[in-house]
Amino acid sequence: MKSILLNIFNGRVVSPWWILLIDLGISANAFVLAFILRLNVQLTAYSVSDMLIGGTYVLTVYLVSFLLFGSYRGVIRHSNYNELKLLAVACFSAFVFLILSSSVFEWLQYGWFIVPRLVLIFHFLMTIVLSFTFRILVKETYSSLTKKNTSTNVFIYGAGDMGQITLEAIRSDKANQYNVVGIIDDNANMKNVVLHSVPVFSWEKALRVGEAKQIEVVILAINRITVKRKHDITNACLDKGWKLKVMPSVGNWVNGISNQNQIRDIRIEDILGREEIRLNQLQIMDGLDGKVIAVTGAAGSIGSEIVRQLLRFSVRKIVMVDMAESALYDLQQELLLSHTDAPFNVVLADITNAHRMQEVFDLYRPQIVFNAAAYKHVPLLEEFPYEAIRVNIGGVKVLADLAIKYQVEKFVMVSTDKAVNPTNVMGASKRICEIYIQALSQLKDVKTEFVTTRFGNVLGSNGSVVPLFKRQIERGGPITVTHKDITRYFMTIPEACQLVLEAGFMGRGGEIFVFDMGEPVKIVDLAKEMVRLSGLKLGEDIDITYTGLRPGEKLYEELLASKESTMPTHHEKIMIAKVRQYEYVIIKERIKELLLALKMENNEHLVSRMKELVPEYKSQNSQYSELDKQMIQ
């Protein structure tokens, strides 16, 4: 029997004309039932001919209404609220017309078309009930026949819009493995409420009844929640042995569509981030409105997120520049799928090639430049300082000089906390970039506003510790940590890019903006948290091993050098670093000499020049530590 019904349901969609015929049949039967009810109430004689004439008239009016509103066009097995509402509107419109016309006919004494008002009321109510019942019965029968046996009992955390969307997404997906047995909400007004046939619990009660209900998964579906609260929920779920999953907010739905497949495992970024940064949207909107914007390093973690956030504003064009061919292609395809009308151009180019970059500036005439292009891996650049100087310093110089030449309005450079009292080549190269950018902004005839943003490590970015730990956990370990006491400041990729946007339009030129990074995180604690989120036990399923500090690596990062102080801004999480000023003429000449030296000097001589430019640069755990001793002598 089940297979026969499935064949019927899964066959071609029933013609809308058949649905219209069924609706008319329901209406006709409702009319007969209405007369039976009416006669039982008033016991007055009524001829069969009058009933047939009246019935024909009523059915004609309902037919016209069904045709006008198109209430028969929906696929019955997929009926939803909007289709039921349309049917109700069609029936109500017919009912109102019949009531009014009946009064008119009564006044004109056209007895054949007068239908008792009580019959019309009974008929309307029964037509609505029977039509709704028919659709819901077909929908539920189809749902029951196609629904697979679910094996995972879940709680949805959040009874608001996101929670209800999540419940609907789960119920609509016939292949899902979830059986929602409860909804959790902290609102006291929701106590003992049943929402869409699912009971609502407080978090405390959910923890008590979860074992009895054999809960395996909790799905977090809340638009706004503090990071601390999210962390507490995560710990409680892990203690209970429940998996915690997350329903992305509306802005992060894939292609803007909600479905069960978007429910994902909670990530370390979800519980290590800080509270949501509140941007000055109007200031950013005014700054970006109708502008041509170039983003260098656009295919990287930071650059690609800057592009995604820029697409939220009414920019004229985004020019995405990168030398990584595959990554740039992937970003292009992603944007073509999610932003079909996005005003962007892709440029495959190396920022160190002055001739090539001049062609880009000459063609697109960017008004704002976000420079996120840089080499950033500390151990690699410690081994190859030539590339750090060529790309990080040489590339910034090319872009900054072109920004002045083409009168770019804003030039925003992404820097790093490793530029503060640098202990490695990478940090020193970024500090030299900062110095050059600041020196340019002191020139009186320069119209470009040069701004630098400085922040810590970015969770989940290419080459960061989080993807490394994930790979090591997937392989069964061990997880490698360089030192048991090593700490780092962290922020999420969206946070970092929001800082870049906010600071870019907060600055007036020459500022180095630093971010309130909160408390530093011990890397070993990060590793332990990731192990817990993976459902593994440290020491049993996986181990942590210590490998020793890498060349140039610090135990602790800093956001401000010891001789620096900060000034507040209107944003409580963003400050301006007060740093030592450098003469442009001197810095320009020293950097020119450094770049020319790339053609003839070895690594030691190149690093020595960097140390002369940045006196606070002291190599740590590095082959270049001997240079510091020589400079002291």
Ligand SMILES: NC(=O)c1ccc[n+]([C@@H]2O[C@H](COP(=O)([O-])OP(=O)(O)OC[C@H]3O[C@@H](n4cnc5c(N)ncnc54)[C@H](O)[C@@H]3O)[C@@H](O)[C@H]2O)c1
Second form
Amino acid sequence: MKSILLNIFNGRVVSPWWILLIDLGISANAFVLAFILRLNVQLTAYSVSDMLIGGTYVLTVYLVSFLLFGSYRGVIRHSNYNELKLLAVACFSAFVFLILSSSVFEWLQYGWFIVPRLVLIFHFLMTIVLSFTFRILVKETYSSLTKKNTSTNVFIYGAGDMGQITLEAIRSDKANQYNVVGIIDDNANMKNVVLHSVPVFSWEKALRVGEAKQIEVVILAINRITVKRKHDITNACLDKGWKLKVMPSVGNWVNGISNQNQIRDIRIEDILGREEIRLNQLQIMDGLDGKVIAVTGAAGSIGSEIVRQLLRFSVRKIVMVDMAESALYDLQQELLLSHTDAPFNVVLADITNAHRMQEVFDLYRPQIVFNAAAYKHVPLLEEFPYEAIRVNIGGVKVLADLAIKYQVEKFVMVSTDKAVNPTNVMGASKRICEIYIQALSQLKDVKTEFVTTRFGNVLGSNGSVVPLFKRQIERGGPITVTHKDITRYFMTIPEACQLVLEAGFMGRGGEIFVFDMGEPVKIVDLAKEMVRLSGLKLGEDIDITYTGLRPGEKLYEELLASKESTMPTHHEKIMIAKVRQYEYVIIKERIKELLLALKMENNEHLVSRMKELVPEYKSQNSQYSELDKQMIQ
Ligand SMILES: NC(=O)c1ccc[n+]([C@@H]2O[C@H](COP(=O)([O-])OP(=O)(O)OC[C@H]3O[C@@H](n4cnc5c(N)ncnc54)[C@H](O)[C@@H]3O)[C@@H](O)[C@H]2O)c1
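Now the other one: the form predicted together with the ligand, given that the block above is the form predicted alone.
Below, the chain from earlier opens the complete complex, with every other chain and molecule after it.
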């Protein structure tokens, strides 16, 4: 029997016209029943003809209403609340129309189409009840037929909207791998409540039930939750031996579709991020409204998140520039899937190519530019200073000069904490970019406002420790940490990009905004936390090894936002750096010489030039440390 039913269901979706026919059949039966009930089950030949004429009229009205509302178009075995609501609205509209039209026909004394009100009320209620029952029966039968015995027993954490969406997503998925045993909620009012046939438990009760039911996974499904609470729940679940997964909030769904594939493993970013940042939405909205915005390095970690955040505002167009073809293509596909109406263009181009960039500015005439295109890997750039100068400094120069030429209103450059008292080529190259940008903003008659934003590491960005540790954990280790005491400041990518937007519209031009990065995190602790989240045991399943500091690597990153080195702004997490200002005329010449030197000088000479430009640049753990000694002598 099961296999026959499964065969009926399998892969096939019944044509909507069949559903319409079934709904009409239900409605017809309901009418006969209502009519018979109204006459106390005493039908005469006269009343049968009344029933047929009235019934035809009623069914015609219901048919038109079903067609108008499209209540028959859903896939029955996946019926959800919205589809049931649509059906109810279609029936109710037909019912109201019939009540009104019956009154009119009564007044016109047009006997044929006068259907007694009681029959209409009975009929309406029975149609609703029967057609709902039909849908629920089909859905439940399908769900019990396709439910796998191998499914994992899970709790959902959160009985609010997200919890219910998660339950619905799990139940409606054909490849369902979860068996939801209960929903955990801390709200005392939810005690003993049953939600969509699933009991709601307090944490204490969940601990008892969880043991008996051999729970393996808890799915965290709460829309607004503090990072601390998330951390506490994670710890409590891991202590219990339950794996933690997360249902992301609706705005973060891949492809914007609700299904159980959205449920993902908890990530270190989820529990290391800080509390949500309150943005000055009005100021940002005002600044972005109707504007053409170019984002360079759009396919990178920071650039792509800036793009995602910009798409939430009513911008005219986003021009996404990057030279990494595959990454740019991936971003394009992602946006096509999730923001079908998004006003964006992708441009495959190298920002150091002045001719290409001029074409881009000429074609799109951006009013705002976010520059996140750069090379950023400290050890690599230590080996190839040529590229650091060519791409980071050369690229910024091309873009900033074009911004002035094309009267761009705002130019926001993404910099890094490594530019503060740099100890490596990468940091020094970014500091030179900052100097150039700041010098440009001193120019008179320049319409463009140049703003720099500086921040520390972002969690999970391309090539950062989080993806590296993740890969190492997947391979079974070891996890490589360069030094047991090394610390870094961390922010999540969305957090950093929100602050970039906020700072971008805070400045008047010429400022270097630095972000409050919170407390430094020991990298070895980060590694341990990631091991714990993966369910492995340190020392038993996986080890940590220390590999030694890499060239140019600092043990502790500079504190970006110290009181001495910054001034406050109206945003508690954004400060203005107090830095030495440079004369434009001098800086312009020095940078020109540096870029020209690329063609003829070796690495030592190039780095020496950088050190002359940035006197506080002192190489650490690097082949260029010698140059510092020579400069002192
Ligand atoms: N990732 C972090 O932790 C972090 C922290 C603070 C500041 N930043 C700064 O943010 C910027 C971006 O970092 P990210 O993490 O997004 O790096 P990323 O490598 O993920 O992205 C950089 C993007 O720029 C593109 N790009 C590089 N050179 C280009 C060129 N010549 N023309 C066009 N596109 C080019 C790359 O293809 C890449 O897509 C860097 O300046 C970095 O210093 C990063």
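Keep in mind the model is a prediction, meaning the values are calculated, not measured. Each form is matched to the other, and the largest set of C-alpha atoms that superpose within 1.5 Å is called the rigid core. Residue numbers count along the first chain shown, from 1.
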Does Y582 count as moved between the two forms, where moved means a C-alpha shift of 2 angstroms or more after fitting the rigid core?
-> no
